[in-house]
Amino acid sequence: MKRVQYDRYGGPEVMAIAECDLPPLRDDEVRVATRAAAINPFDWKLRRGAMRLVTGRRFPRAMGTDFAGIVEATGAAVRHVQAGDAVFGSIDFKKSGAFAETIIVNAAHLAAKPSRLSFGEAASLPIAAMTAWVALLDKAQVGAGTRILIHGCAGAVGAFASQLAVAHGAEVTGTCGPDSIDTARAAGVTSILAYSDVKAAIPGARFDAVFDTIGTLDAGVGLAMLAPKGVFIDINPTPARMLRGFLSRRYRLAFANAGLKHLPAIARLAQEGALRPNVGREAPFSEALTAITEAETGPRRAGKTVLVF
């Protein structure tokens, strides 16, 4: 089968589509015929070597984490899916490999695909929706009446965060660019600020949670907007941000892998229409290298770029 891989850490030029043999299926694994795979910034950050202390230096390495497809076979210990089922999920980033015609994934990393979603839409869910879930429901514990500011409310994570917050009864204020206002309103954001207006909002702000989805909100500004027991949630930590945040004791980090256990709940909300993926472009797998490069280096476009097989 064919997959996208790279033989060293680096930019788009290190990628290639190559033939690869799959290893034998383990008891806790599932083999899936890929129908769609969503491109995330995390994928090219891994290829650039951002996590090389964890991913190591064994090459070639496969690319891609989020996928949707049809189960071909299951390991002896797998009970919740069977051959022929439509599923979606996320491969462990230490292995990656979703940009491939066929993948092998741990059974705990997938769930039944919501029937109302296309394969492309389902593939757009995992990392972004899991990150939003961990941030809002695990870290901030949003509920009815919770006041939350989502910085970057129309991006991949921000849009899901807005939808999750609304679904749980929170009052959502969001920041976005002028071209994303309609997207933010469709996600349920009731009060929208321009990025440049955030500092001006500090004096009257008393948010129970401030969620920075894009890593551009100064931690000090975010903390200044909190109610006495509020929390500032970050998914783009830098040493300086972490130091500033940890000194306050109200700084929280949210990572997608902590949300794997919530995939079935995410699927349920998507089936109910509370979570609505936004696919901006679908590209055939044969054009994967171009699609990944354009998503990485080209102008930002609304919605996810998805490879289809």
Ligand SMILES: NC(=O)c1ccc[n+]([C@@H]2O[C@H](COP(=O)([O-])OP(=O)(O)OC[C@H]3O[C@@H](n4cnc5c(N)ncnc54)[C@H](OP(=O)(O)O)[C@@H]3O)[C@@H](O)[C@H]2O)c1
Contents of the next structure:
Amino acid sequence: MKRVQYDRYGGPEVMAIAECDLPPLRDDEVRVATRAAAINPFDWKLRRGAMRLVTGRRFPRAMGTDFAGIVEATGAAVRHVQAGDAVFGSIDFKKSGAFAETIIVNAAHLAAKPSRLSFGEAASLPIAAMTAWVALLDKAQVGAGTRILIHGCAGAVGAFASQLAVAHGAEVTGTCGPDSIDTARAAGVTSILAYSDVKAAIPGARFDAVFDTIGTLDAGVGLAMLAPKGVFIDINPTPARMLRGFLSRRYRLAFANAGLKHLPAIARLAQEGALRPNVGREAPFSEALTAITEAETGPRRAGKTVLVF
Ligand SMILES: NC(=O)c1ccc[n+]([C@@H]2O[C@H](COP(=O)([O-])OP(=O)(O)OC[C@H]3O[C@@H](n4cnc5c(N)ncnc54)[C@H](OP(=O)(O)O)[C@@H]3O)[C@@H](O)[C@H]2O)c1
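Can you give me the structure for the form predicted together with the ligand, which would complement the form predicted alone we have just seen?
Then the entire complex follows, led off by the chain already shown.
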């Protein structure tokens, strides 16, 4: 089968589509015929070596984490899915390999695909929706009446965070770029600020939670906008932001992989229409290298880029 892989850390030039043999299926694994795989910023950050302490120095490394497809076979210990089921999920990033015609994935990393979603829409959910869930519901415990600022409310994580916050009865203020206002409105955000207006909002602002989805809000600025028991949530930690943030008990980090256990609940909310993926472009797998490169380095476009098989 064919997959996208790279033989050293680096930019788009290190990627190639190559033939690869599948290893035997273990008891706790599922083999999936891929129908769609979504491109996340995390994928090219891994390829550039951002997590090399964890991902190591063994090459070639497969690329891609989020997928949707049809189960071909299950290991002896797998109970919740069977051959023929439509599923979606996120491969452990240490292994990766969703940009491939066939995927072998741990059974805990997938769930039944919401039937109302296309394969491309389902593949767009995992990392972004799991991150939004962990940030909003696990870390900030957003509920009815919570006042939350979502900085970057129209990106993949930001739009799911906005939808989740609205679904839980929160009062959502969002920032976004001028070309993303329609996307922000579609995510349910009614109070929309330009990025440049954030600082001006501080004197009057008292949010129960500030969620920076982009990593451009100064942690001090974010913390200054909080109500006394409010929390600032970061998903793009840098040493400087962490240092600033760790001076405050109200600074929290959120990571996608902590949200794996929420995949079935995410599927339920998507089935009910509360979570609505936004696919901007579908590209055939044969054009994967161009599509990944354009998502990474090209002009920003609304919605997620998805590879279809
Ligand atoms: N901690 C974790 O586990 C975790 C999980 C998922 C994502 N992340 C990180 O969170 C960030 C957002 O991820 P995402 O999937 O939501 O990305 P995305 O879909 O590309 O959205 C990012 C949004 O940020 C805004 N933006 C502002 N300045 C930007 C710039 N210079 N370049 C790109 N976008 C810019 C854009 O909205 P406007 O057009 O409205 O400005 C864009 O839609 C990424 O850095 C990603 O690596 C972390």
